[in-house]
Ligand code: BGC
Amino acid sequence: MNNQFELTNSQLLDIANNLRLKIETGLQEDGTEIKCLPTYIHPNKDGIKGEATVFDLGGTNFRAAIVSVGEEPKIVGLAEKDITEMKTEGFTKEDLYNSQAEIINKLDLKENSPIGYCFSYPATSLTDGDAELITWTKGVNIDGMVGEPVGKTLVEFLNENTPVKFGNIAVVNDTITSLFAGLLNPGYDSYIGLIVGTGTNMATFFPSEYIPKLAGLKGWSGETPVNLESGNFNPPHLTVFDTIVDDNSNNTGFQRFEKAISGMYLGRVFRAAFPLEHLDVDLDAADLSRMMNNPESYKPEYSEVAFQIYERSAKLVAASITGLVLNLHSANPAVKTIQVLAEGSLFWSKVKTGNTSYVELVNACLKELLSELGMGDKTVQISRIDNANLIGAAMAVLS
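Structure for this chain only, please, in the form predicted in complex with this ligand.
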């Protein structure tokens, strides 16, 4: 029974290798633990010009914006709202569309505008740009949407409930929008999109020949954006506390990696580690930050365990990047420089304990793991771009 949050490098390498194998399996067939969902868009990073209406449905917020892409991408208008209401029981598809329409109607809408929809849930991409929801995650469970095309039904609703008619729509995962936005920094051999916020996940490009399950698909070839859905990874070396969090969730057995890493769950992991204390049921990642940043106001063991959970999250992310670098290497050993475009409030957070930041913890661990694997010649650059999801969604529909 493992009750230690600390992970040795050899355990982290087990995790990296396990993920790498499961990514290979996911590229071979559908319905596996790591879904590896291809997106049928070749992003055009140079020559894209134009304006799109962009929607961004995350785990916490819904945002809508007008984004223009040209020499420099520009966010022309932006409206947003906290959408945690969608996690309440009985919240319907119509409630969601009404909430979305209310925000979208705040924009200066144009007739026939194309829509880039950054949709942060697992969905199967269709060749017409739309995507079908596979399952909800992050505590959302709205009836009647699984298996439906996400874009088509929303556009039909908006065409009735906004003053304009919209044009075509591209629905893409938030890791794919980050991946696309990352292309604005040219010159890397390979690219990864990473989210560590309310949830977690990664995406990358694989050559179509490296994706055996695409073999039957006519008319598609070349670099293929793949949404891994790595949050559903069930890694070795989790703790009993992770099992408690999983047992008490609304999707037991799924998203095990996400439940050990992402902002939505870190407070729950902490509570599971202190079962005899009467901790607030709403204790969340922000409370853990407070414990690390104001240790004088908390029991010493609280600040200590909060940091262990935070550090473990960063190391698990480093292990997962390492696993994916191994896949990129086997797809093309010549790949040397890799950019990870990272998004998410947890990823870009800082803490007073050890005067460090999440990204520094990830970088330090990643370096050690790659060098232990003899992959020290790979350079992984973790970068940030403001509004990556909005820009990437516009790139998706304008490509």
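Switch over from the form predicted in complex with this ligand to the form predicted alone, please.
Chain alone follows, minus partners and molecules.
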């Protein structure tokens, strides 16, 4: 069967170079396709030690934990709650804070504990380590919070309404927490945080002098963590099926890269490839995995095309890492060893078709692309850490 999702190395290098240029543009000015949002927290690469309270607010879940970081990270306490109610109409800021306080009060907290807050919504980082909500996503729309500091207002509420007083707070994106969690593996020249699950994104540390849009910021130097928001990348060499998925989405023209590679959209790409078949409208990456892992239960072309889409996703991720490696090389040609801390169920999946795993596909393609660019001397190590969100948020506030 003809593979309409095949990408040659030449096309993948086009994609890598296109991303490299768009990252450079995003580092120069705000409001570009690749946003390159700076986070004003200096990474401590020499070993972070200490204990912090950590909050993690996702689309439907809120977690609070006490995390100690040192020789071996430990999650000493963990409490969580499904707060899908935050998506209901009329849910207020006070309702959210009360829900969060209810969970936080279950922990045995010390006075003046620093807080690392993994906040998985678009936010602009502030120079004091806090962040300002840009917009709600994921079906949430709570009045009176857009344009406000996320951390400061929560800490004020908690200090008035809980038994203990809290210290400083660092509010970080979930990709930034993956980036910081990677510092648990010291000794690399450079670090990348990568998410490939329901959605996708990358983050890295750049020397501040390599970020022209920070030039006017007084008293800020050293390395800056940058959240690329790379899911919004619009790469060359997408297919007509990707255009169909985009046209039928609720954010046409945006997140084109995410729509080609992430778990939320792979099922939609598959449906677009079989327009005359009556396929489930909620088809997702897990369904494609079932087709690849149980080929005898499906039409042969289903498991074959499912694998083509899965393989293309991995190769696109390899191209995006390659693009970012080119930026890291431009910032510092001496960079030789790079660690990628990868999160997401899709990234760490395995399939029977092709007898492979996603990470193996990424690694093989990445090696070829770097070799073709004459960068075979760069070593990219892809790693994983359990509870990277919690540990990375603690490391951010303790840096």
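Every value quoted in this text rests on a predicted model; they were computed, and no experiment measured them. C-alpha atoms forming the largest set that superposes within 1.5 Å between two forms make up the rigid core. Numbering follows the first chain given and starts at 1.
Q: State yes or no: after fitting on the rigid core, is the Cα displacement of residue 298 between the two forms at least 2 Å?
A: Comparing forms between the two forms, the residue 298 CA shifts below 2 Å.
Q: Core-aligned, does residue 252 move its Cα 2 Å or more between the two forms?
A: No: residue 252 shifts by under 2 Å between the two forms.
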